[in-house]
Amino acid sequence: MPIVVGIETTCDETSVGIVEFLGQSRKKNKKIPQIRELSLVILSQEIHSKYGGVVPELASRSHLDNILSVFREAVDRAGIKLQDIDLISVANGPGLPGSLMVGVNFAKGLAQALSKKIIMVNHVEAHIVSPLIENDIPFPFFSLIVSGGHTSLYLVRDIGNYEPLLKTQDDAAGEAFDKIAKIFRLPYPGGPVIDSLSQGKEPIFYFPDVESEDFSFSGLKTFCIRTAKNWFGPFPLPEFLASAQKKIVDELFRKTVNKVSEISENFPEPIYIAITGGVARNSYMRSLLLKADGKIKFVFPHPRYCMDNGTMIAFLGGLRNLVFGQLSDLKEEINPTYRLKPSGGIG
């Protein structure tokens, strides 16, 4: 069966994963092959941290620093040759105009030396399907996906069958976190630093509602610093923070349970949700949801399958060819803001 090399760099991570397809199915989902993980390898930019956020020059410079390396060491931890490759799978959007462009052309030279197929995939449509390499998931079920630049609530239908149900109208719930942090000064990236110092404590804050369907967060910046402006004697940041972290939580729960409960009606119980992208790694988040009880059944990927790596990339382009029989041409280019379309890959 395959052997699939995925390559990583919409954002601030430079990752490669390497997959197997093994011929085996799953016992639900049958369409699914089995993978075994050969090696991964992800390289978190700390450069960004005293900038508060990604800087995009920086990113770029970065991945092409590093893109080499990180390969390599795949390759040495698989243990495997450049000739046993059959697939080069590479996110080519949406991401970062100039870190994009160092995956992508990395992963063309990369084809052309080895004379290898490649294939090129949609970073969300990863995310979505991330779950689907260690959990054995029935279709359809739900995928909610929460990171620093994605919010949004899909039913997935099959491969290449997705019905977007809600999005955020402003910043990402990830976004919010880096956001908040920010404001007190924090590191980046802010979410597991929040979640760190709000570890026992009690959430004794009230944050508005936002009434709308789809989800929002750039109030709470605005909340936040209103709050910490017009506060007389010692701030108790910690129980700050944890109020903040369990709005962004609640929210990203209240939504979607309503959402998936108004159109699941007919579904085969239990229904699936699954929880993706690095806001998935949150402690607060997981306890809450992994408690619930009912017809609706939380699951998480692993949480390194939970940040942009490059094992997302492997399968969705893996998935993909033996699907569809999809490849792509070497004329190909990066595409940094389009979506994602219904039936996958960018439009």
Ligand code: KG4
The other form holds:
Amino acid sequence: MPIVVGIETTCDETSVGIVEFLGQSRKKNKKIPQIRELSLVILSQEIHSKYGGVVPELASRSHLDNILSVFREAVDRAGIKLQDIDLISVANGPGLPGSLMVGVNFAKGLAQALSKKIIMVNHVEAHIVSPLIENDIPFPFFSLIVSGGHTSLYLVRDIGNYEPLLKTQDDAAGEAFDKIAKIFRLPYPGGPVIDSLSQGKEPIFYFPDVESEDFSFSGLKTFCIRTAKNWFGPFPLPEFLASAQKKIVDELFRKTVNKVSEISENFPEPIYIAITGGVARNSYMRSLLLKADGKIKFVFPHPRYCMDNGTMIAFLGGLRNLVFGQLSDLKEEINPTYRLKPSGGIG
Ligand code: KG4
Ligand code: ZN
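Show the other one: the form predicted together with the ligand, since we just had the form predicted alone.
All chains and molecules follow, beginning with the one already shown.
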């Protein structure tokens, strides 16, 4: 069965995933083949932690230093020989130009040296379809991507057919976590730190709502700075962070459910909302939404598939090639501002 290598270097994770496409289709979504992950290596660059955000020059240098050993480790763990690889899939955008260059040039070199096929895929699309790696979800379903760079809700009618429904009008949800952490001098990335400091804490602070249809998170920073500045006595930081976390999750939940309810009146039930991207690792969000009952079913990919990872790139590249016959050639380049074509089949 075809073996696909996925290479991910769009931001601050150097990752290689190797998957095998198994022929049989699933029960609910017959179009999507089953896959087996043979290995996944994710190296999260820690060098950015003290800078409060990703430093592009350091990110590309670190990808360059590590890509070969991450690839070798993935091949070793998968127990395959290089010649067993059938297809190389790489994310060529959107992302940081220097970081994308490392992944794309590595993938091209590999394709050329091994005489293998190559396909370049969109990183955001890989997040959108990542819930299908392990879950049998029928089309159409809703995919909410909540990461450091993107916060958008899509209606997924098919592979390649994504209707954008909501987006953020300012910061992404992950960016809001990161900026709040920076205000309180906590390390980058802020999401996991706020998540762990909030464990078991009461969200006693009230954050005002933003009345817009789209998501909005930029007001949170001002509220954080003002509250901390005007506070007398020891500041109850964990309770404050738990409140900020609750606010971000509530904002995502409320606006997503409103929009989905509006669109899905005639959809067969249950209605699936898959939540992906780094913020989907948040434990408060997972515990809250997994408990949700009713006609909407929330699906969370495994936490390792929520963050940037090579398996989702291998999965999307494999789908596009094996199911739809798509391929790239070696002349194709990085596309740092790569936008998804909203709909209209395989774009
Ligand atoms: O999808 P991702 O790994 O990279 C991007 O494509 O951006 O997402 C990274 C973002 C960061 O902003 C990080 O703070 C956030 O995901 N994040 C979390 C958690 N883990 C990562 N946010 C909230 N709670 C978490 N547990
Ligand atoms: Zn991402």
